Amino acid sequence: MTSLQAIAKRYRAFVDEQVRGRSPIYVELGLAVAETPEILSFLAGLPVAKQQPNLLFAAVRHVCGVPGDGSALAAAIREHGDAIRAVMLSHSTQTNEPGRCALLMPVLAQLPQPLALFEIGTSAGLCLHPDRYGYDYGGNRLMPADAGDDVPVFPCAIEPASVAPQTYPTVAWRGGLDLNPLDPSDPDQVAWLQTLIWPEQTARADRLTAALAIARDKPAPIQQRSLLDPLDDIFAAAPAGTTRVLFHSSVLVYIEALEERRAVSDRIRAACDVWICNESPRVLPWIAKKAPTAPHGMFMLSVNGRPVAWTDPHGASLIAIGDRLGIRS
């Protein structure tokens, strides 16, 4: 397979696995990329890690707005290719989706309290505040006791309804790491996060804005470091007696070698009491093989290396594997 064919395959997979049924314009643009040699050649001139669909479309949008169709996308790259390339090389897809907290809550609420939370790949730290957001699980709605009108409420279709959390976890400490932490008070960095939201998802963009306000008001400490570094010190500042919870979502996919991914997973598990992982099943095949076949386009939520649920990549739904979410290793 040539590099252009590999890129085309990647964009078709993006359409089929991520945006079909969620973003009609990105479906159209993704298929256009796969069928347009001019755009494929532009992408082939970038490092493989920078050829991601989300990164391309966000960079184009950042430079010249959302193209109306494939022809407009090709024209944008033809006319503004240098600027688009510069954005792609200097930025990354740090999709800081706070709606993913709706997936964490059913597990966090079961754990021995209080909790020390640590997130790998935390971006601006928005997922470090699950106890400060509202949730709508259909028949079960949770709101913080002091919630005002500005608190975001994240909808999550959950099956079965019995696994929906009834209470909030008690978070005694929170922290995270990222190669390039984003500042929720920096207008340029906030604009980039908003550009990563798919164009049609205006309600999701509004919830992001509300979550950013909470992160600005109550920032969590975020270290600039790699998950490939030693992790044995990440809970050093956490209070004694807390359950040390380490979580991540759509992060390990950026480690290309399967052997290295497994080694990092082993180090993550050793660094905490509870490891919550929300990734595509293909990223962790040794865990995915313990579960039934994944529904199309869904992520796998696992706890301490055991699959417990299928999840929407951005937190919109959770389907338990079995009739409940357990937390035993």
Ligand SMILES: C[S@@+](CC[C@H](N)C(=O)[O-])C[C@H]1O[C@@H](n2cnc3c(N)ncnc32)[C@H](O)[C@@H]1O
The other form holds:
Amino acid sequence: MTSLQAIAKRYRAFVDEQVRGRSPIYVELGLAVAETPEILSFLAGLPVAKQQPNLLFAAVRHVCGVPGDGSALAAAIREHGDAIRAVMLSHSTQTNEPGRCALLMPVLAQLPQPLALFEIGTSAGLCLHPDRYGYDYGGNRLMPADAGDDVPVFPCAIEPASVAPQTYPTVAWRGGLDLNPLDPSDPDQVAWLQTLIWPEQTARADRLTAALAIARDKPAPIQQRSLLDPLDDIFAAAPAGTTRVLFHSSVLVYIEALEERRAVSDRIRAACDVWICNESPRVLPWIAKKAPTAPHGMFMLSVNGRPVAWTDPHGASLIAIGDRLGIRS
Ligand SMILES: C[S@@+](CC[C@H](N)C(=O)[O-])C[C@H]1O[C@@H](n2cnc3c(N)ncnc32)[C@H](O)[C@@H]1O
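The form predicted in complex with the ligand is what I want next, because the block you gave corresponds to the form predicted alone; please supply it.
Time for the whole complex; same chain goes first.
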């Protein structure tokens, strides 16, 4: 396969596995990329890690807005190629989706409380505040006791309804790390986070804005460091008597080699009491093989290396594997 064919295949997979049914314009643009040699050649001039569909579309949007169709995308790249390339090289897809807290909540609520929460690959740290958001699990709604009108409420279709959490976890301590932590108070970084949200998903963009306000108001400490480095000290400042929960979502995909992902997973597991992992099943095949075949386009939620649910990549749904979310430490 030539490099252009490999890029075309990546964009078709993006359409089929991620955006179909979620963003009509990115379906159209993704297919246009796969069929347009001029755009494929532009992408081939970038490092493979920078050829990502989400990165291209966010960079184009950042420079000149959302193209209306494939020819407008080709024209944008022809006219603004240098600026788009510069954005792609200087930024990365750090999509921070606080809606993923709706997936963590059923697990967090079952654990011995209080909790010390640590997220690796935390971006702007928005998933470090699960106890400060509202949730709508079908008929089951949860709101923080002191919630104002501007608290975001994340909808999550949950199956079976019995696994929806009934209470909030008690978070005694929180922290995170990222290669490049984003600052919820920095207007440019906030604008980039908004640009990463797919164009039609305006409700998601509004919830992001509300979650950013919470993170600005009560910032969690975030360290700039790599998850590839030793992790044994991350709970050093957590209070005694807390359940040490380490979680990550849509992060291990950034580690290319399977063996390295396995080694990191072993270090993560050793660093905490409870390891919650929300990633594509393809990223952790040794865990995925313990579950039935994944529904198309869903992530896998696993706890301590055991698959417990299929999840919408942005937190919109959760389907328990089996009829309950049995959590064992
Ligand atoms: C797609 S974002 C997900 C952010 C957040 N986990 C969420 O679910 O909203 C992936 C994040 O992982 C971070 N990341 C990627 N490789 C990393 C590494 N080696 N060490 C630390 N963070 C990393 C990126 O900087 C980015 O912020």
